[in-house]
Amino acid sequence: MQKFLSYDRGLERFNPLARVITYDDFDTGFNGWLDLTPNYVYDNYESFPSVVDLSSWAPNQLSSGAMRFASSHGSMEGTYSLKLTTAPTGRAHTEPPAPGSMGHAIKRLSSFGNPSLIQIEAWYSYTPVQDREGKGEEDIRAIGFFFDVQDPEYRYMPGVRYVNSLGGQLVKKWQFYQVGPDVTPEDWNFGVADGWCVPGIDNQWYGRRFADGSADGYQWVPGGEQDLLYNESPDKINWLYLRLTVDVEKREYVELQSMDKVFDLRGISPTLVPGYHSIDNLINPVFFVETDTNRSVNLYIDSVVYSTE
């Protein structure tokens, strides 16, 4: 019997590493991507106390990209994309995230094959809800992605964040996950002396945020200015490419590619913290979106490839 090896044609729009672990086209369903929720393990299924309301994020949806005037876009290729959304609950960017002001999607995975490199790729788009006149680009604060990794020694979160707008002013610059020097647990937990979260974990929620867009948990990518494609009204979706590669042997970043622009991040490390109990060999990819105003905003993900080498 003669055997043939074939690949899904959709992989042609990606540049995966040697081994494709998951290829998720949301025309086939959620594919294991779900909402990011806290640990409901206390009395009456309460979660641990936190300055940030971790139970308020909106649920993810399979979306055909319906708009007020454009009917349904469908996805980049097909009908459905994964839609992350926020509530219309903006707050000053120097404050902790407001309840409902972010949307998250996580895929809960474990390490496989003892990889040295891990990589995420996605085609995505972002837009506010088409509920008012105007372009709406300034209402989208940020979009981002990170890996939640734990090996036998450390837990760490290599990730990137595109700061699109702050206080209604367009910024359009990339950041990477890394805690700045001399950040204390009290700083990280917004002044709570005995806060539960360790600096370097959950940067998208914790750490002080400053007027210029810098933060305890984020550093600016060198040369990270990039004017991403955003069309002339909220009902016009354009699909963009994202790739982040991480060296899990060295515990360092490798590259961020956004559209055709590649940022060399070699030699930069995410913040390492002692491993948490019972989650050894964790590798969870996470996407998120943030609103900057009292307006719901959306991140649409057409398809995702997670690969290793």
Contents of the next structure:
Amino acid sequence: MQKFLSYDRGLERFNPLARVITYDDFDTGFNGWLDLTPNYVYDNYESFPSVVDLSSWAPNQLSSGAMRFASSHGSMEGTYSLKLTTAPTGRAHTEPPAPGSMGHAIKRLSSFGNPSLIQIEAWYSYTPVQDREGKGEEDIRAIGFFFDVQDPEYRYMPGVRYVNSLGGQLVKKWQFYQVGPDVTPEDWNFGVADGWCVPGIDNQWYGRRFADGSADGYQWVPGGEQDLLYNESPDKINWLYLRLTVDVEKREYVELQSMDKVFDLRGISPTLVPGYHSIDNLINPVFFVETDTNRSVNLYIDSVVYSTE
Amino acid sequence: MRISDDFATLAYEAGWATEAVFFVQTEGDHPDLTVAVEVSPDGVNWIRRAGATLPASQSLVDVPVASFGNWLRVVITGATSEQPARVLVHVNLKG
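Since the one above is the form predicted alone, can you give the form predicted in complex with the partner chain too?
After this comes the whole thing, all chains and molecules, with the earlier chain placed first.
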């Protein structure tokens, strides 16, 4: 069979690998991106014990980019974007994440076509809720993305985090997911000796966090300083481009591209852990946003392309 | 969610929907609860729109709303530290 493919014009603003698996424009719904919840499989529908409250992350929404003083932005192209938000529940950045202080969106996929490379691309924007005076940029702690991958041998989470602000001080530097040396399971689980999560899994909320913004689960991207655009007021959003490419054959990072800046991450591995039961061939892309203070902050995603090669 | 005081869900954008039904479900013992759906012009300031009661003898109540604009939330009152409640809030949206 000879195939002729005609691509949606919207793909012009992306650089996908050879095979586009999903192209999600949230004008047509959630496209399978949903809230991240724990496993409610214990008595009384409880989940496993954790210092981090995994059950109260804020809900995802289809947003028209409505702002208190600036009408509605719509999305980059169209009306709706996927909005990740947080509760107004920040605490010190050296502490475990407070209940509701993060928002996550996950798409549950599996490996298809025996790829050697996987890639996520997105156009996104971020802003705090306009519930008080001021510029607001310093209230957004971080935005991030990671893949949750399991192949026949290992589970691992290649991901990136843009540390925007800590304790009200702008940082504006990129990190990648990799566990530092000598991190114990107890360290990882914030002191719980028999904690459920092993180091290298769920870096976005586990692993100790330190005053300078370093953490057990994150390493600074070499030369990773980047002054991302924040347009002076909580009610003005501009759309930004992100790309993360991962070599799943070598289990290594390839590149992080943020706007026109490309960070070469070749030769760097995420932390490999033994595979979990019954999730072989898993590939889940996940976005998240974190608040730095007692203020809800939002991450808007206009559209996402997941591609492989 | 375990509540032991007045509780409000986060501001939820649902401008794409034309109708919404909130369900508030309890798990275990709870006091008489009052459930109110609120609407907002901006997700910050709120007006009460519709309500229902969930007596201690029941575990599920629904509150339908329409023509609500862009923003919705649910406020649940009646829980105290002496008489807490474990609640599950669902919203079904169509548009």
